[in-house]
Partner chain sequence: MDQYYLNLLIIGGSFLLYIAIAIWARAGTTSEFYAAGRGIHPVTNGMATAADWMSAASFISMAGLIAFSGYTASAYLMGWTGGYVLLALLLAPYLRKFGSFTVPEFIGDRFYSRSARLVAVLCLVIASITYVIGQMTGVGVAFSRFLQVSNSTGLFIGAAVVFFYAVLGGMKGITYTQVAQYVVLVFAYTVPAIFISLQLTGNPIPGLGLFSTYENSGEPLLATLNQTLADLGFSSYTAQDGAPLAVLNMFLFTLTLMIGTAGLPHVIIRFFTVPKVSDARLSAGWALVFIAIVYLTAPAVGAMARLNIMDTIWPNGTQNAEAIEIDELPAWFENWQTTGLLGIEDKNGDGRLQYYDENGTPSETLGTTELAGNELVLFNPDILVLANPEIAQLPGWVIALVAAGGMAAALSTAAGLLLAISSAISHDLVKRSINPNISDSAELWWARGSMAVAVVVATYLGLNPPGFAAQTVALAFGIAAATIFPALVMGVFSRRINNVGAVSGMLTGLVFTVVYIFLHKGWFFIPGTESFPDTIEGSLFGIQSTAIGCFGALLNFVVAFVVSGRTADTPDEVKAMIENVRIPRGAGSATGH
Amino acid sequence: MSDGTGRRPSDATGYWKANIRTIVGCLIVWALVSFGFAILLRPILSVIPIGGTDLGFWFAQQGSILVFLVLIFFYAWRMNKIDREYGVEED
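For the form predicted alone, what structure does this chain take on its own?
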């Protein structure tokens, strides 16, 4: 139900569900990149060359860091959006 401003009324349960969903999604991407691509799937990714080395090594040394930076910006953007949806944003 909207209050006429396009915002949902404050709903703590919905807010935290959206927050936890965002955190879990970020953690899944983090685990996939740091453990999956860099360690578990490294033998499979070693046949794909990138920048003079293989993709598994690249993820372990540089790619995971870049993905983590993207995750930080994504999390900040997504939390700002969720805050606006639930009317708890800062001015």
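This structure is a prediction, so every number in the text was calculated from the model and none was measured. Between two forms, the rigid core is defined as the largest C-alpha subset superposing within 1.5 Å. Residue numbers count along the first chain shown, from 1. First, how it differs from the form predicted in complex with its partner chain.
- Here Pro43 does not count as shifted, since its C-alpha moves by less than 2 Å between these two forms after the core is aligned.
- After superposition on the rigid core, the Cα atom of Gln62 is displaced by less than 2 Å between these two forms.
- Ser34 is not among the residues whose C-alpha shifts by 2 Å or more between these two forms once the rigid core is aligned; its shift stays under 2 Å.
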The other form holds:
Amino acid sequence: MSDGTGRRPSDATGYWKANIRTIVGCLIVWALVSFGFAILLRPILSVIPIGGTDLGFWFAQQGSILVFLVLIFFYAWRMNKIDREYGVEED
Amino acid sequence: MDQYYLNLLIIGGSFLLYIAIAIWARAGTTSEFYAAGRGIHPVTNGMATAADWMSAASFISMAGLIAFSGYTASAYLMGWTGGYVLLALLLAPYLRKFGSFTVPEFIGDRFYSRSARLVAVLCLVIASITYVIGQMTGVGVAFSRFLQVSNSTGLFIGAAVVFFYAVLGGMKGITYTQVAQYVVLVFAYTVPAIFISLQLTGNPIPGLGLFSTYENSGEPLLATLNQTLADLGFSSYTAQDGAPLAVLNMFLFTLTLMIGTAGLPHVIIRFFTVPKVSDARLSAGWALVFIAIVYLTAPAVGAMARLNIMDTIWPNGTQNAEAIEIDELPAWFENWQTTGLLGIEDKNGDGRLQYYDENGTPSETLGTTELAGNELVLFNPDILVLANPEIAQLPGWVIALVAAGGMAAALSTAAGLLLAISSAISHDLVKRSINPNISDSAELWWARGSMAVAVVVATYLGLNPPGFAAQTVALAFGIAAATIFPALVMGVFSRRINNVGAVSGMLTGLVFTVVYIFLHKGWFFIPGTESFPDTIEGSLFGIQSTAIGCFGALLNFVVAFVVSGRTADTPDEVKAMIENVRIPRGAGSATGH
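Return the form predicted in complex with its partner chain of this protein as a structure block, the form predicted alone having already been given.
Next comes the full complex, and the chain you just saw is listed first.
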């Protein structure tokens, strides 16, 4: 069961903080690609051409969806790791 | 084979499949009825969630919206997918750990308040009923077009099929039926798109074809589309309206759709069906994989269909050329004119169909005959996906497949919504509020009974839509965003929010959002009672009613925090419960509610 990093089953606060850090990190990326690249920052990205339009349009119609996908699977993978580290994984 | 019999064969075959699955997967216990016995694999659940989520609006309307508003419609693409990030990070694992059967059950227990439970039931029922009307109307329309029966007959057949598999199978039957419906839906959506992408760009993957070279012009597809639209005076397909209010509204609308998606109960309850907390996180990812297959294809379908329509009407290009003769229009023009969703009118009487933007600034060289106004007087965006195989001259079986796909999309969402409504009534009203001593088998009868009543009500509303079916989607998303999502998030992430705070927050969010929508769309959607026009310029504060839900959510958070800070602290046993919900271990034992 042990993964060598030292199990801290009673450290619920540490576990929750690690979780919140992961969530905040993912949400920053989530907001950056959608509200950022696709909407607010699009004028800046418009210098990068892609397939007859610009990078901001690509993020608006496809890029952000692809990043959302990566984010969820990253979160699931990362949380499984944190679960094991703090010894709160399911049996 | 005649198209009618092909349609009958493929649609009928898909219905038989759904019913067979329902008989195989019928529910025997309340746990199976509400949460499919919590034994669904995350990939299976992801597929079912995708079918549940992608409604008639996603399948039939979204590509049409994109085709006619281009970049601005990206709000739907990002909003309807970005919500899954919120679900995976903020809700799914904790609600699964809590082990409730319904959304109001979590809210009622976490905020130790009967009022909170009842407010949640109210919001859930309003949001779900308004949403289900649109699905039922969609079933009627699809039937009348493809099986040549009346709207009402089509609706009765659809309702009978849903009734059978939802009442019999509950969540368990619905889950496996939705998996089958997803397969039908995704084939129906992608097959025509692949054909069209190959015809236009030579690229078999539509999502990549969108950014490839258009074979007829040798230029990128989107650049060609932009040029054609500019020649005809239409606004650019890919350009952003840089006006601050336009940017702000797109931002807020996208945010509202994301929060609303994460707060819609029929999606949330799907995460109760997987065995473990880690499966709930993963399941949101799989749901988005299956949704993305359609959502990455939709922008390609929109742009390519728009270009196809332009090329059909202006076959020799827009410079010094003639529009198509009305007699030479392809057959699908005539087919769809009979449905009243497409209208042409030869205003200058030259026997040709001139399509351009009379309010825009078409290029001076446009056509050689006198123009008397746009002659494509009506093009309902909803016909785009259904007519797409005909527009691209695809074989008859593809047309039948698309019809079956449209129905699968509408029926799967209707079933999910009906289950959310019926479980809130049988579990939260009857079992948790009125008669706590009810036996498991009696509760199962209540669950089936309220499902049956919900199907009948939905059918009645589908037959007699209150005349505002299209507008109610804003209401459903606004309510889900302003009430359910904040209550759930605060329930997990704050120990300090208490019963009074939660109820005041939800009521504030509900009243604010509903009143703002009614001010712009009319009180109870009655025409003429609105105080502000539903445009960006005319709106109160310059924010459109469809984008207001995120402010409702913000108010909900603020009021809940302020009120909780001034009232008694959360009891210790509730705090212990919150601590427990935050930790994955022991999810198996939490299922015995």
